[in-house]
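The data below hold one chain only, encoded as structure tokens and taken in the form predicted alone.
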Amino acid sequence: MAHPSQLGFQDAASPVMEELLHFHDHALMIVFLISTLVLYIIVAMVTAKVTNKYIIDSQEIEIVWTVLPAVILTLIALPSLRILYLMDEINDPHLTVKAMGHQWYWSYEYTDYENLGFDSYMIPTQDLSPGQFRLLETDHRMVVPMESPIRVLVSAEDVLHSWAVPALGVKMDGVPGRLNQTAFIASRPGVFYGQCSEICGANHSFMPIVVEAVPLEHFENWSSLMLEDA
């Protein structure tokens, strides 16, 4: 859950998000070192009283500023590609949920069950209970079992939408007439909030996403109750 004046990412709730956080720290450290080096060179050149007349035609400097950026880019690209392929990997999901974007709400369908689906609308501010978050709470949450691979099929009925939950490290566009997929594993129980991340009209800001990760036993009880009410 994000909090006021937060500068970094939300706490990771999935293995992929943990990898993304590690890569962010890795890339940020490289950027910090490069910025420090460039600042030092600028200060040194400005404050120096003498100038080396051979520095303009120095072959050694040419080699250094050609090879060094290539090495730095490699150090950034390799971890980035590793995470990119890791995010695309979907192996034997235990549960598949279809998320359909509408103007302006989400609908969910648990395709492993015969008749388990519901619409998820934002709770208006005047109807919130104490402790609930404004513009983030929904009347129905997407409940999933923790520590299980979950596949999410994302599409849209009308215009472009985007299903995104930062704490889980997932963001997938919903395109009308096309079915995209992503996956995640909730590594701990909790309630994780997201929002539509593609401008989709006047009420784009009012279609939140709430994912609740629970132990498997609780998920089975919830799904049984939902099927009884259907």
The other form holds:
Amino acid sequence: MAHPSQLGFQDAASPVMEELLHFHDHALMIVFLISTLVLYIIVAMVTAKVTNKYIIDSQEIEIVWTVLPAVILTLIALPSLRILYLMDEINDPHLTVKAMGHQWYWSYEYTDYENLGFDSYMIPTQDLSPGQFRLLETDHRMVVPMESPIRVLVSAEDVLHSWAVPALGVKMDGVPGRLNQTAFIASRPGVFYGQCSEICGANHSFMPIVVEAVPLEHFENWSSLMLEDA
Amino acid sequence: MLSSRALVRGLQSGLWRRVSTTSGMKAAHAQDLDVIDCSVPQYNNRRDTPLPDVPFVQNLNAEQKKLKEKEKGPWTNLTKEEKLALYRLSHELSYAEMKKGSDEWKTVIGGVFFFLGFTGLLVWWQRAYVFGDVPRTLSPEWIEMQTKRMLDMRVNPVGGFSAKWDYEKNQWK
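Form predicted alone already given; the form predicted in complex with the partner chain follows:
Expanding to the full complex; the earlier chain stays at the top.
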């Protein structure tokens, strides 16, 4: 989750998010360089003491300021496309989870081996235990084994929703009648929070997502317990 | 009629002229002229045209004509006042006068501060009389427990939150 007054991204919990962080650093550096150059030019022009009224054209600078931006754009596009294709690699997941969006909660189905399904409602503020995070905690978390490729099939039962977990670098819209696939690998154990990212009605801000990545044993224990409770 | 001369003149002589004039444009003519005949060369006060197309005073009276005749002789014969008078015949404003600028910035800054202060007043009034209590999760006790929980959960352990906590010494780094 984000820490107080955080401005940047959350620390990456998946390899794809790491790539996205590095790409963002790269693109932002280019943006800062261009902005600094433009700001310098503006200040220089505004504070110039003399005026040249007789400039007609200048082929050399026109060539430079056409070719150079094309080069810069290529330098941004190549890493960007690389990550785009990286995210779509065939990855042979160990587990498939279905995340269904409802108004206003998520439900998760683990149907690879047994039929495990449960709803995940936000814990209202008045029911929080001391120390829990307001508007982020849910009664049931989506538990997954860590360091394993997980496939998530996102859909919705009523209106548009979107399943997003920033720390894992994942966001996928839940469209009624459609199955959208996304995947992630949780590189470290932990609890990762996200919120519904497509306006879906009155409680759109109150249907968070909590993914808990745990070692495989713990995942197996948890799923047995959940199946018993069901 | 909206475009009547009287209305235009009233607007120009009042607030709008001061408000709408920028220091750059003011130098083109020191006073706003009623009618400009653009089919003949114009005089202008601009820093990048030291010698405008026409002199400022074009219809010379007898005394000025005499001065112009004297100008055709050696310039060492001209007194300082005559040289200045000749300058003012051909130029309306000197460079120093052109570059002077105005005191408009004081009005602008004053206005900005005034409205900032007014907004601050509104914000204070809202906080005092409109807003209710913040949720209990923002109380110091809750924040303390929440922070402890975030550290236990290793939130953002790489470069963010938990990276700044020294787990051995149990204190912030």
